[in-house]
Structures are given as structure tokens and as C-alpha cells.
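The chain below stands alone, shown as C-alpha cells; this is the form predicted alone.
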Amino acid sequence: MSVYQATASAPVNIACIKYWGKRDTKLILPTNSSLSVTLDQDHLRSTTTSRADPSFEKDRLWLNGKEEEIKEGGRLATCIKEMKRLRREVEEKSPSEPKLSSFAVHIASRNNFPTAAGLASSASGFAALVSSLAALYKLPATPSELSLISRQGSGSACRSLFGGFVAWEMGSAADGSDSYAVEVAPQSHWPDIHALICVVSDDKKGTSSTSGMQRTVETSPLLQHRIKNVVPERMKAISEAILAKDFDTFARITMQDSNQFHAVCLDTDPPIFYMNDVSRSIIALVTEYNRVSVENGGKLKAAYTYDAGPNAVIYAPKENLKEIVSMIIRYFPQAEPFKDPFGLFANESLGSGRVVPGFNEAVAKPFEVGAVKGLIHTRVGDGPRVLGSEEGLLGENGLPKQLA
């Protein structure tokens, strides 16, 4: 008996130009375009296995070993239904193909990082779901076409269908047919962009992105100014900076956009606070680190950005990571030694950390161990990968393998 199964992994992406606000909540159509960097799946990914079988009674999904309800008309159900529709088109064109679109599916997914911790787990999760179903159904769809479907699961998931630097075009059509992701530049164009993620909290957020976003759309006058006047210019300028590998411009726009996104949250009524004292101290450190460089005739060396949560993502060219990690460890001592996946520290002891000469150490106060719970050093990465059967998450009975 044939087993119809496929496994895929998909990356996390972190936006430089933020998506905040929907003009259509059901189709997840954004009020503005956005742009992100795809991070390396070797460090942050969602892996999903999908299987279609005539013996399955209904569609079922397990996330990190726990079954999730697939609500009728909900985001999961919508993505699965849309993928089955594309499979049906394949079957109608090639009648000899097995009628997989009529079978229920079992789907197992797992993340190798905390879910709902402000690390965009829904983005990689829905991108992996759509990628694994596309492989199972042998769909001829392009990543942009698949992004139309993953967008309906989680808006930012559409950007995880590509590696490198990715734009989500907001589009204008009411049916969402022109609201999809496109590649600005592949990973190979600018591979030296690295990222340091400072995990400030791995708790679930106080205000979810979905509810926070809608409240902002309804109450923030600043959001309307952002949508009309600010984002279109920034999208153009940052895309040009990426193509020119101009980190100074890329960094300036990334930090400005993060600041404005949080200003819009503050302009919401009542206000939404995603950052905390640790987040603000990291901003002060990166700002001071850049000031020292610029005053000595250099350019910006690092860019912070924050999504809807307190975790900092610091983008920088590879050669600056050593200084940045040393600075962060000085102010946020770590319980565990720093993992150096790229061998940039050549076994040097980071000890209590150091700052660059001329750095005003009074810009932030040192915190206790645990204020930054962990540091993840990664870099720009590739798009979804189809994996071999040995990496499948479903056992022979179509239920999740006991996840160790």
C-alpha cells in the first residue's frame, strides 16, 4: 500500500519594515507592505510532516506533540482547504494521479524554539505546513503562489516562503490575489548579515499581535500617517540598500521602523507595551555602540529591531558580532557559556564581556543573570526545504512519533 507523506522545514523571518494592521481580518490583508530577513534554519525552524490516507477519518494536527483543534473556518482549516483545492486542480488535469485531495490529512509539526515567545513561530509554522502539503500534493506552485495561502494562516508566514531578503507586497485587490511575498535578494547576495537574538522573555505575550493590531487600526491616528506617508518610501529605500549591500542605510531604516512600530503601539488607545526595561537598555547599548563608530569617522555597525514582544534582534555584518556579543554579555551576564556556532571567537573566553574604547558605560545599568535568558546567534538563511523520509514526524500508524 502506498504511503503518501512529505516533510518540510521552514525558517523564521524577522521584519525590518513592520507589518501592523489588517485591512481584511479574514483574508489577512495588511494595511502596509513589509520587508524581512529570513534567518538560518539550522538554528530556528519549524518542521512539518503531512500524510494523506483514505483510512483517516478527519484532518488532525499536532504541534510539539500536543493535538491542536482545527476549527471550522479557522486559519488552519483555511490553509488545508486551499491546499486541497490546488491538489484537486492537479488531479483534474492528470486523471491518473491518486485522488489525495479527497483524503483526510494528519499533520505533525514542531519548532526548535519557544512557541509564541515573540520569535515569529506562527510564520515558520504556517510556511512549513504549506510547504509540506505542497510537497505531498506535488503542486507546481511557485513560492509566491504558495505565499498567498500561508498568508491566510499568519500574515508574516508568507515571507517565510523565501530565503534571503523578502518583501510582502500589500496589494490592493479585495480578494487578496495581489497580496503575496516576493524575493528582494537571495541569501547568497548578502550572506554576511548575521543576527543576534536576545531572548528577553519566553513567556506568552500579554497582548496578542492579532488583538493588538486591530486595536491600533481602530484607534491610532499615527498608524494612518505611517501607512500613507512613511512605509512606501522606506520599502523602496531599504530594498535599494539591500541590493547595494549598504548596511548603514539598512540599519538606520530598520531601527527607525522598529521605533515607529512601537510608537504606533503606544499611540493605540489604551496603549500597548511590548518592550520592557531590558529591551530599552539594549536599544541604549546599540545606540551608544553606533555613536562611537560614527564619531570616529565610521558608519553604523548594528541595527536593533523588536517585533510585538520584548526580544531584541540585532542585525550586523559578521565582523561586528564579536564586539556586540561582548557588549551584551557585559550588561546581561549569561548563566550558560555563549554558543559560538560560526567560530568567530576562536575559543577566546568572553568572561564578563567588554565594550569598545570610547563607549560611555553609563548609558545602561548592568542587569542580573537571567534578564536576557539566552542568546541565539544566527544569520540570513534559505527558504523552505523538503526533507527526507527519515526526518518524518509521523509513525507508521499516522500518529506522531513520541517526540523525545
Contents of the next structure:
There are 2 protein chains.
Amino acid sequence: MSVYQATASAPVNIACIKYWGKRDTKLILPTNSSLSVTLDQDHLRSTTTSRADPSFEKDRLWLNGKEEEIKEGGRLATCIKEMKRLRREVEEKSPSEPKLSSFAVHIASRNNFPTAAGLASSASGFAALVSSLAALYKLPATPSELSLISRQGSGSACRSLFGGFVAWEMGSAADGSDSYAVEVAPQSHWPDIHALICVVSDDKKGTSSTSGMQRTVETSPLLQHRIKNVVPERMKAISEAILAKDFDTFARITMQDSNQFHAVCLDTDPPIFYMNDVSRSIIALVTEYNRVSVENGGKLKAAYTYDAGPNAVIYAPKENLKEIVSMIIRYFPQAEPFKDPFGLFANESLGSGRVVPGFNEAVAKPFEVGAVKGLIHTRVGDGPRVLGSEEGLLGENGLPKQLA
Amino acid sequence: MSVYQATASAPVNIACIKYWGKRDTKLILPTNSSLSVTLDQDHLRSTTTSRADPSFEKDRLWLNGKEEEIKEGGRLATCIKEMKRLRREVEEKSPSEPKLSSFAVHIASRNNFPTAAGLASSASGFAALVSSLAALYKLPATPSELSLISRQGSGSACRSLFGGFVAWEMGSAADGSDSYAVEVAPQSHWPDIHALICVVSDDKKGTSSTSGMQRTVETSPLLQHRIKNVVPERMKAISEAILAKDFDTFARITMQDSNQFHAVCLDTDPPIFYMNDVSRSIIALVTEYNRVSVENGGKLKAAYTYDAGPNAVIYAPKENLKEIVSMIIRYFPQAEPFKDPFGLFANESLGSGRVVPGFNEAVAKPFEVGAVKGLIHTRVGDGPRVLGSEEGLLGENGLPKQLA
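Can I get the form predicted together with a further copy of the same chain as well, since the one above is the form predicted alone?
Following is the full complex, with the preceding chain placed first.
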């Protein structure tokens, strides 16, 4: 008897032009286009195995070993239903294909980064889900077509269907058929873009992005101006900067858009705050680091961006990462040694000496150990990968391996 | 020989609709109208004595006993020159008047609140300067006419020429002749409005408002929308709320506008932050305090507002102050006992027990002693006062008394 199973992994993405606001909350259609960098799956990924079997009684899903309810009409159910619909089209065209669309599926998914890291796992998670089902169902769909479905799981998940630099075109159709991700440039176009994720400790429970963005849509007078007058220009300008590998422009727009996103959160009633004093200090450090470079006739050397939480992601050309990591560790001493996946500090000690000549050390005060509780050095990466069966997460019995 | 001397005091004001951005930096003409509450001089004031004497060699000014340079073409020099010009008009009409406009002046000014409190003293200071010179020169000028001059010392100083609720109409004339303060309602119209100033500790040196606001004008895409589309409506709505003594609307607009001001600061490149984690926590407390009231069918009970710094000013009807002070002290324990100028806590202990029934205490965590380093309870107050000669700050020798 055949086993119908496939495994895929998908990457995390971090937006440079932020998605904030839905014009349709059910279909997850945004109020503006957005653009992100896909991060390397070698460091951060969701892996998902899907199996279809006539013996399964119902669709089931396990996340990090724990079964999640698939609520009728919910986002998970919608994605699975849409993928089955595409499979049915395949079966109708090729009657010899097994009728997988009529079988229930078992799905096991796992993130290789702790939830406590505060990194949004919904983007990589829904992208991996859709990618594994697409492999299982042998769909002829393009990544853009699949992004239409992952979008309905979590908006930003549509951007994790591509590697490199990815735009989510907001579209205008009421059914969402033109609201999908497109590749602006692949990883190979500009592999030099690295990222340092600063995981910031926060004892305050933040507003969820789902509820927060709708409160902004309902109450922020500034959001409408952003949507209509600011984002369209920035999308065009940053796409051109990426194609031209113009880091200076890329960095400027990325920082401006992060700040504007947090500005419209603050303009919400009641206001939403995601950044804290640690986040502000990292901004001050990157601003000073760039100021020194520009004042010496150079260009911007790093760009911070913040999603709906206090964590910083710092994008920079690889050559600057050593200075940046040293600067961050100097102000935010680490409990654990820096995991140095790119061998920046082969035999050197780290975090001593001045940051760069001319750097005004007074722009921030050094924090206690733990204020930045972890650093992850990664880079721009590729899109979803279909993995071999040896990497499957479901055991022979169709249950997650760790539970089998 | 006659002594020509006058002493006046002037109040602090805290804006509900924020002034941020100049269209003319020399004349200090704003990019939008603003509106403030004048605070009671019994608690916070600047006092200024001006004397004109033919023996004085040049204009001199002492602030809190320390001589300040009067730079040619600077803001102080401009205000003094303008006041002398008005005096000259008086002398031309009434030739019997002494020619004070041809004498140099000595000016001594003092604030009754420490500079370290982080309260802007430029508004009360320039208002007291202009008021004392107006008394010295026996000018027939109205407060609005004087506000045209204090405006050129410090924009917000024009609003300290009136008590109660004061609008600064931005005007449109290039020479600034229609950019002055007007009274929306006097103190006596709504004396029930009290204020709690929470002086917040901050080790970070903030961006000066003078340089900060021009950076916002130059770089924030959102500011233009605020100026054109948001402020005009809010000015109208909050003026109506004041006339109707509608605290609910007053509070809502005050909080929204404080947040929008800080939002455009954040939208500035590089971004400007004035609020810190303590400020954010006070916002969370006031938001929760209001939520409980509204959920029980009531109205908003308090409104926070933040100027260009981390200090909170909480406006509320007097009847709510006891709850508000208790709430703040509970989360921000005080080193000094609360100075209780209105006798809220006659014989009661303070800061124990729950805030109000239904209050979710988890919205903020209690801070260490010193995070809010002082509390000042005050209320809406009157405009500048001309004081008796016994309160003069200049000795017989024409120098500040403490130096005499």
C-alpha cells in the first residue's frame, strides 16, 4: 500500500516595508503592499510533513509535537481546504492520479527556533504547510499561486514562498485573486545581505498583530496617509534599490518604514507600543554607527527594523557584521557566547575596544546581561525546500515521530 | 529720583493640541494651531522683575541668579526690543511720559520649580518677562497683543499670557501679525480641571524641541497630513468640548493628540523618542483606569499628555485625583511623601488597596522608587499677575537681590 507523504521546509521573512492593516480580515487582504527579505533556512525554518491516507478519520495537525485544533472556517482549515481544491483540479485533469483530495491529512510541523525567541513563526509555518501539501499533491502551482493560499493562513506567510527579496502586491480584486507574492530579486542576486537578530527581553505582553492592526485601521488618522501616499513610493524606490544593490537607499527606506509603522501604532487609540527602552537604544546605536560613516563621506552601513515586538533585526552587508556584533555585545552583554556561524571572530576576543573611530559612546548606556537575551546571525536565504523522506516528521503510524 | 520697576509672575501651560513645527523659525510661526491648559501659578510660576534706569549701561538679565548673555538678534534681545518699541509708541502719544524706552533694562527672573524637574520653563519665563516689561512700560496692550511678542521668545510662551484654556491661532500672515494667543475659556469657566505632573527620571539626553521639530518638518511624511487634515478638526472639537465642559471628549482628543505628536517624532529621520518605558507604563495605567470606567457605562476619567520629554501630565476632574494619585504611587513608589496641596488624603494612608474595582493590575509592573521622581498636584490657573514692589527680585542697586 502506497504512502502519500511529503516534507518541506520554509523560511522566516522580515519586512522592510511593513504590512499593517487589512481591508478584508477573512481573506487577509492588506491595506498596502509590503516587501521583505527572506532569511536563511539553514538558521531559521519551519519544517512540515503532510500525509494523506484513506484510513485517517479527519484532518489533524501537530505543532512542535502538540496537537492543535483545526477550527472549522479557521485559517488552518481554509488553507487545507484550498490545497485540496487544487489537488482536485489535478485529479480531474489526470484521472489516473490517486484521489488524495478525498483523504484526510495528518500534518506535523516544527520550528527550529524557540517560540520564546519572539520570532513570528506563522509566516514560515504556513509557508511550510502549503509547500508540503503542494509536494504531496504534486501541484503544478507556481510560488505566487501558492502564496495566495498561505496568505489566507497568515498575511506575511505569502512572502515566505520565495527566497531573496519578495514583494506582496496588495492587489485590488475583492476575491483576493491579485493579492500575492512576487520575487523582486532572488537570493543569488544580492547574497551579501546579512542579518543580526537581537532578541529583546520584554516582560510586557504586547498587543497581538491581528487585533492591533485592525485597531490602527479603525482609529489612526495617519494610517490612511501612509497607505495612499507613502507606501507606493517606497515600494518602488526600495525595489529599485534592491535591483541596483544600493544598500544606502535600501537601509534608509527600511529604517524609515519601520519607524513609520511604529508611528501609526502610536497614533492608534489606545496607542500600541511594541518597542521598549532596549529597542530605542539599539536604534540609537545604529543611528550613531551610520552617522560616523556618513560624516566620513561614507554610506549607511546598517539598517534596523522592528516587527510587532521589541526585537531588532539589523540588516547589513556582510563586511559590516563584525563591527555591528561587537557594538551590540558591548552595550548588551551576553550570557551565552556568540554563536558565530560565519566565523567572524575566528581567533579574536569580542566586544572590547571602541566601536569605530569617532563613535560617540554616550548615545546609549550599557545594559545588564539579559536585556538582549540572544543574538542570531543569519543572511538572505532561499525559498521553500522539498526535503527527502528521511526528514519526515510523521512515523509509520501517521502520528508525529516524537509521539510514535 | 524715580525708580521704574515692575514685577510680574506668569504660569506654565501644557498643551492638549501640540505645537510641533515652525513655518518661520525667526518669527516663530507654527505649522499648526495649538491649545493648552494654563496651570496654577500658586504651584508653578516664573517671576520676573524689570527695571529701566538711565544709569544702566546695557540690557542685562539674570535667570535664577545667574546672568545670561543677551545675544544680539537672539530671542531675548528680540522680545526686549519689541517691548521698547511699544513703549516708544506710548511716549510719542503722551510726551509727558518718561523716556523709559531709551533706558537700558535690568531683568531678574526666577522659577519656583527646579530646572531638574524637566518642566519647560521657557513658556512661563518669556510670559513673565513680557508681562513685567508691559507693567513697567504701562503698555495699553491686550494679552493677545503681548502674546505676539512672547511668541518670538518661545512659541508656547504666547499661550501663557492667558489663564484657563488658551488657543494659539497659527495665523497666515508672513509677518506673524495674526499668530497669537486667544482665550478659549477662563479658569473660572471650568476650575474643576486638575493636573498631576509625574516627573519621570531619564538618563538619556533628549533632542531639543527647537531642533527636533524642524527635523520633523523636514523629514516626516506624516506631519503634513497631521497639519492639514487632523489638527484643524481637533482644535474645533476640543474648543467645543471645553465650552461644554465635556471632559470625555476633552480627554479623548488630548490623549490622541499627545500620541500623534510622538508618532510624528517617531516618523522623523532619524527618529526622535521622548517617552520611555516609564512613560509607556503611565499610559497603560491611565488607559486601564479609563477602560474600567467606560466598561461600567461611565466616561473617560483621566487624560495623559506628554511634551518633548518623558514626564506625564495627567488632566482629570478634581473628584478623580485621589484615585489617580493612589494608582500612580502604587506603581511608582515615592521617596518623598506626597505633597497634598488640596488635602485629598486628609487622614488616610495612600497607595494601598486596589486601584478601582475591576482594574487589571497586570497592565504594568511596579517600578523601583525613583522611576517617577516627583509628583506635583495642581490645577487650571489664571494668567500673568502684576505683583507688588515687595516681591521685586532686584535690589536697590539694580542687581538681583541674592547677589546684592
